[in-house]
Structures are given as C-alpha cells and as structure tokens.
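Just one chain follows, in the form predicted alone, and it is written as structure tokens.
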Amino acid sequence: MSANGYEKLELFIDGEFRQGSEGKTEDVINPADESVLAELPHASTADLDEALAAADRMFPVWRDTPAFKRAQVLKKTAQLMRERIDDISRTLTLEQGKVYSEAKVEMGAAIEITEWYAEECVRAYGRIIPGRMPGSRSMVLKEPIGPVAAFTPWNFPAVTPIRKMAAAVAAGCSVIVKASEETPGTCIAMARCFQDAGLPDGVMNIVFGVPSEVSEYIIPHPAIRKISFTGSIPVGKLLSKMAGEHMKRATMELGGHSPVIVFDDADTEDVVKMVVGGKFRNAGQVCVSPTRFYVQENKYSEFVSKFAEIAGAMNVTNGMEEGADMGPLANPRRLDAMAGFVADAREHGADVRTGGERIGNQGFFFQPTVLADVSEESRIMNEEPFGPVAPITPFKEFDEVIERANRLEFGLASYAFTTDDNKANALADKLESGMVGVNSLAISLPETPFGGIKDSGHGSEGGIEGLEAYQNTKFVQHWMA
C-alpha cells in the first residue's frame, strides 16, 4: 500500500510481484479530481512469455491437486479479501470513482463469489450411465480445460476479474488475466490475497499492457485453452473470431441496453425508488444498468416527476466524500460520450427533466439526467449509454411494449414491474434477454448464472454454468475385463 492509500502497482508472474522487464509504465488516474495515483507496469513481450510458460507449467499441477485442496484457498482467499475489505474497497474507489459505501458492497461480493466457488468446486460432479450390456459402464467426467486467458473491464474492478478467477482456480485451470490499465490496483490486491492462501506459484498470473497487442499475442498461444472476456461488442466480436481461429472455447459477457418495463399496476413510488439506485448505481456505468425506461401511459407522468425529483437531488461528489449518491464518471471519454446522448435527444424532441450538463472542470462529474418523451430514434434509445442519463418514453400496450424492447440486437438483462402473475409469467417468456428481473433489479448472484444471448454475448459467469465453462465433459465407456 502506498502513502496515499493506494495499492502498490506491479505484475504478478510465476509468484513474483515486481515490475516490467522493459520499464514501459503509464499512469493511473484519480477520476474524481484528475491526479496521478500510480504507475503501472507493462509487460514486455519476454514477461508475457514467462507468465505464458508459467500457466502452462502449473496446470497440470493445479489440475492433479484434489478439489478439496483447492477449496481450503479458496475459502482462504475469501477470508483474507475480507480482513482486507477497507483498504481494497478505498483502492477501488480512488481507481474507478465509485462511492466507497458502493466498492464496500463490490468487495462483499467478490468475497462471496470466491466462497461460492470454494464450496462448488467440491461437487464437480459426473455422472454414471447405465450401461445397454451387462459388465458395461458409462461414465462421464469433468475435467479443467486448461490454461486460461482473462480479460476484464473497469467499471467493476473486484466482480469481473473474480468471477474469472475464483471460477478458473476453483475448476483446476491456471490463469493469466489482464485486468483493466484504468483500474488494476483491486486486481492486484486480490491477487496477494491468492498468493497468501497458498495458492502455487504460477497458476495465476496478472499482467497489463497495451489491451490489443497483449491479446493478439497470448490468444493464439498453444498454452492458452479458454478465453474469458467481459467488455464491449466489438472488442468481444473481435476476440471471439481470434479464439475460433485457434478452435480456444470462449465466454463473451459482452454489452447490453436493458429495457424497463412499468406497468400501470405496479406501485410507482417503489418501483421508482428502486430504478434511480439501479440507473445511477456506479454512476450507470453497469452493463446490467436499466437504460432504456418503457412506462404505461397512466402512470407515464408521476412516474417522470418522481424519478426526476429524486436524481435532481443526488450529492454528486468525490466517492471518498461522507453522504456521496454518486462518483464521477470513471474516464473523460465517458463525460464526452454523455454530452452527446443528450444533445441528440434534444434534437430528436426530448425534454431534458433534470441534469444533463458536466459538473465544474476538475473531475469527470456529470449531472444525473433523467430525459422525458424521448423518441426511439434517438441514439440514447440504440447504443448503450453506460453512464447517467436514463430515458423514459410512453406506451400503451403489452404486445407494444415487447416489441419495443426486444427490437435491439442487445440481450443481457431485461426488467418489468406489474403486480399481476399471468402478466410477469408472460414477460419472463417473451423478453429476449439472457436475464430478466420481474418486480426486482437482483439478477446477479454468485449461485446463478449472468450471461448474455444475441450480441450480448455467450456463455455463463456464476453458478454451475460459470464452473462448467472452465471444464471439459470426457465420456469413458468401460467394459469390464
């Protein structure tokens, strides 16, 4: 830790935390008031070659060492992640903006998804088919599917890399993930606490660099059997061709634009209590953040009002700060990225209800924004927005609504509030999305799965899905001798 509470920046290679072999470095920056916290490392090319020969070395290791071994890590890990959960949680937020009530929670669930996994990795299970003959069994295996390629985003420094992590550890697999540049230091963290529980050297490893050259470089690796990747559409697109090329499995937890739906039924009061925590959670920057607000024409008006009296009253401020709502916005690309969406919809006829402007010059702060009457040809109703603006636009009808919601080619996460069951049974059918949250925004759960379908991605993280991404199915059929 250094003098000013933030985590030491360094390479973890071969169980060796140091620094880049060539001195390449770029800066970390403070999104709340634009300074300089650290320098982090890059790896060289020789330093991706020594973690590439260190994965490749440990796994068969990793891979003999029986399930309940690698549970008591684990369960380890977790207890250390959470003895340490101030001093990470304050990393995270210096790193990423994010209020520190907020990292506290993230951390929590970091710690609870490397529990999980400690406890699943225990039941592995195969199965025994009955055999057609006599003196014949059938029997199906799970095995680790190798070393392990992991890259992973900003807007959630502890979750993302964790779930890759604790899921690849827990299977057998060794690992080398590349966390993101903008915010490595909770990565890192994480990482002592892995190598403190016992965990051998070289079956993690993580390294940073330039985000494309260091994925062209250890994908097509013939070490590396399975990418995991969490980020954007097109990088995803990009990375999944990279890895079809090699015939390297792939899980893609790639972007989304969830529609919310509001019917005239569901109290509006809780609902828009409920939706304002979620939209402007992490300042929107979520993939699972509710962005797209489809409300019923009776309660279109009070529900508008409400949702912009409560973010028009939302403390804006330095994560670090005591009573912050909301952060700044993790990087200025963000800040520019919000400014358009807003601009557009005031071109397209939307009426901006509260915020829409960058707040002061030092810091990348913007105004909770809440747009009303907003036209489904604005840009704001087809890209993700990934920050706090959240647009609300009428409608009148069911089989209406669901059309509108599934028209995109987005499918992460989907939201509806009604208080009738035939209703929410029918929404749960016919949203396309790979998750969907009725009367509730709680969709990620260490014990279930979070994924994707259409260009949202592919493939589960969490639940037994997410363990069974990092293992091989083998099917023996013995005849006994």
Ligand code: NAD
Second form
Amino acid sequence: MSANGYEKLELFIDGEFRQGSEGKTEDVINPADESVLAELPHASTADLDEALAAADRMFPVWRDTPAFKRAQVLKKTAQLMRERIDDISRTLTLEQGKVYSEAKVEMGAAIEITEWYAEECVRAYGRIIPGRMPGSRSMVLKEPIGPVAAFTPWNFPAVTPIRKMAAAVAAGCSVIVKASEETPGTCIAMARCFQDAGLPDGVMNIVFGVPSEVSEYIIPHPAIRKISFTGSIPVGKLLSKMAGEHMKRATMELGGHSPVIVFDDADTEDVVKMVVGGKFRNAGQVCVSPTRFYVQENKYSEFVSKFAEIAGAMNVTNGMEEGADMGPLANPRRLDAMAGFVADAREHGADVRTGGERIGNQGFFFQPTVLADVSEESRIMNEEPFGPVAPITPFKEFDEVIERANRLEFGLASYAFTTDDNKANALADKLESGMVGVNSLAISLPETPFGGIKDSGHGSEGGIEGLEAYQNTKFVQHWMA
Ligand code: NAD
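Output block for the form predicted in complex with ligand NAD, input the form predicted alone:
Full complex below, order starting with the chain above.
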C-alpha cells in the first residue's frame, strides 16, 4: 500500500512481486481529479517468457493437486479478500472512479465468486455411461485444460479478473492475467491474497504492458491452451481470430446493448426506481447495463418524466466522497464518446430531458443524461454507449418491440417489465440474448451462467458452465481385461 492509500503496483511472476526487467512504466490516473496515482511496470519480453515458463511448469503440479486442497486455497483467498475489503475497495475507487459503496459491492461479489468456485471445484463430476459390453464402463472425465491467458478490462477491476482467476485455479489450471493497465491495483491486491493463501508460486502470474503486444506474444505461445477475454467486440474478434489460428479454446465476454422493455401493465414508479439505479451504476460503464428503453405508449410520458427527475437529482462527484451517487467516467475516451452520442441523438431529433454535458473541466465527470423520443437511426440506438446516457422511445405492440429489441448484432442481456406471466414467458423465449431479466436486473450471480450470444461473444463465466470453460472432456472406454 502506498502513502496515498493506493495499491503498490508490481508485476507478479513465478511467485515474486516485482518491477519489469526493462524498467518501462506507465502512469495510472485517478479519473476523479486526473492526478497520477502510481507508475505501473510493464513486462518485457523476458518477463513474459518467465511468466509463460512458470505457468507451463506449474500446470502439471496444480492439475495433480487434489481439488480438496485447491478448494482450501480458494476459501483462504476469499477470507483474506474479506479482511482487506476496505483497502482494496479504496484502490478500486481511486483507479476506476465508481463510488466507494459500489466498489465494496463489487469486491463483495468478487469474494462470493471465489467462495463459489471453492465449493464447486470439489464437485467437478464426470459421469458413467452404461457400457455396451458386460462389465465394461464408459466414463467421462473432466480435466483442467492447461495454462490460461486472461485479459480483463477497466470497468470492473475486481469482478472481471476474479471470474477468470478463481475459475482457472479451481479447475486446476495455471493462469497468466493481463488486467487493464488503467485499473491494475485491484487485480494485484487480489493476487496478493492468493499468494498469502498458499497458492504455489507460478500458478498465477499477473503482467501488464501494451495490450496488443502482450496478447500477440502470449496467445500463440504453445504453453497456452485457453484464452479468456472480457472487453470490446472489435478486440474480441481480433483475439478470437488469433485463438482460432492457434487452435486455442476461447471464452469471449464482449459488449452489449441491452433493450429494456416496459409494458404498460407494470408499475411505472417501481420500474423507474430500479432501472435508474441500474442505468447509472458505474456511470453506465457496464456490459449488461440497461441501454435502450422501450416503453409502451400509455406509460411513456410518465416514465420519461420520472426517469429524468431522479437522474437530474443525482449527486455526481468524487467516488470517495460521502453521499456520492455517481463518480466520474473511467477515462477521457468515454467523455468524448458521450458528447458524440448526445450530439448525434440531438441531430436525429431527440429531446434532452436532463444532462447532456460534461461537468467541470477536471476529472472525467458527465451528467446523468436522459434522451426522449430517440430515433432508431441515432448512433446511441446502434452502438454501445458505455456511459451515463439513457435513450427512451415509445412502442405500441408486443411483436413490434420484440423485433426492435432483437434487431442489433448484440446479444448479451435483455430486460423486460410486466405483470403478465404469459407475456413474461413469451419474452424469455423470444429475446435474442444470453441473459434475460424479467422484472429484475439481477442477472450476474456467482452460481448462474453469465455470457452472450451473437456478436456479444460465446462461453459462460459463472455457474457450472464457468468451471467447465476451464476443463477438457475426456472419454474413457474401459473393457474389463
Ligand atoms: P478498447 O477496445 O481499446 O479496449 C477494451 C479492452 O480491451 C481494454 O481493457 C483494453 O486494455 C483491452 N485491449 C485492447 N486491445 C487489446 C489487445 N489487442 N489485446 C488484448 N487486450 C486488448 O476500448 P476501450 O476504450 O478501453 O473501451 C471501449 C469499449 O470497450 C466500450 O465502449 C465497451 O464497448 C467495451 N468494453 C466492454 C467491456 C465489457 O465488460 N464487455 C469492458 C470494457 C470495455
């Protein structure tokens, strides 16, 4: 921990926390005031080679460590994360910007995920299929896939790495994580918990650098058997191509553009309260953020007014401040993106009901923004906004809104609000997305599969599927001699 309460930034290679061998670094910025929090070391090619060698060497050792023992390490890791939650959450807010209470909720989720994988790894059952010969057995075994290369983004500095770190460790894999260079401290702090919990040296390695250089170096390496990436669709497609060329299994957790359908039988007041909280959580920088709001015409104007009223009253300030409802955006790229989305929506005839502007000129703050009567042609209705801007538009009929909801190539999450159970069932069947929330935004839980379809990627993190993503399926045919 540094004097400013921020994590000490180091690489973690073969059990050693240290600087890069060539001394290259980059600044990590606090998005609330643009101050430099610390310098982050970059891994040189020699450092990456060491991480690869360590992961390769330790894979058979960790694979052959009984699941019972792996579970103990994970349980101890979760316990240490719980003991250190205040400090790690502080690091998270300083580097990423979200309000401190949200950072603690995120860390709470990271702890639960670690605990869940601790419990699940001892249940990595295979199965026995009735044999065709007398006395024969046909067996399916689950085995760890091998060393993993994991790449994680800046919007959830705890949850996105831990989903990969805990699942890989639980399955019996070694792992090299390249977390986001913009929010590295949280991942480093969690890696310290793994080490202090007794994870053998070299099973987990954390590196940083120029993202494309690191991924191009480690994905093709023969030691690596699995890629897991969370981030944007363009980068996901690039890494998928590389994984395909080298025949590596891949999980791709990419962007989304979640429709939110509000039928006029739903209670507008309750729905607005829930979705405003969901929309502006982490300043909208959430892959499953409620994004496009389709509200049935009878309730449309009431919905828009209530939404704008609550959004306009939010306290947007430094996430470490008491009473903050929303912090800054995580980087200046998002500020430029928001300004562009709002200007374009205006040009297409949208009515800016609240917000629409940057706040101040120090720190990356943007007003919670509500756009009404947004044309389907606007960029914000077609590209992932990843920020605190909510476009709302009316609809008439069930079939019409399903078609509008499904019209994009995104397929991560969809949400719908109705008190009609028949409608709810039909929605769950017809919405084209990996996750559907009916009267609920709670679609990310340790025990349930989290992942998209269409351009939003493939594979799941969470649930039994999250562990299977790090396992090979082996078939054994045993005829008694
Ligand atoms: P970006 O596409 O440059 O980067 C996205 C993430 O991928 C970053 O964490 C980055 O470090 C990493 N990355 C970039 N190039 C890489 C490479 N060649 N190899 C390995 N990793 C690489 O965009 P950005 O400006 O950081 O974020 C903008 C967009 O990314 C958002 O609009 C959103 O759509 C998407 N995003 C999605 C998620 C998610 O949870 N699915 C998270 C963060 C960002």
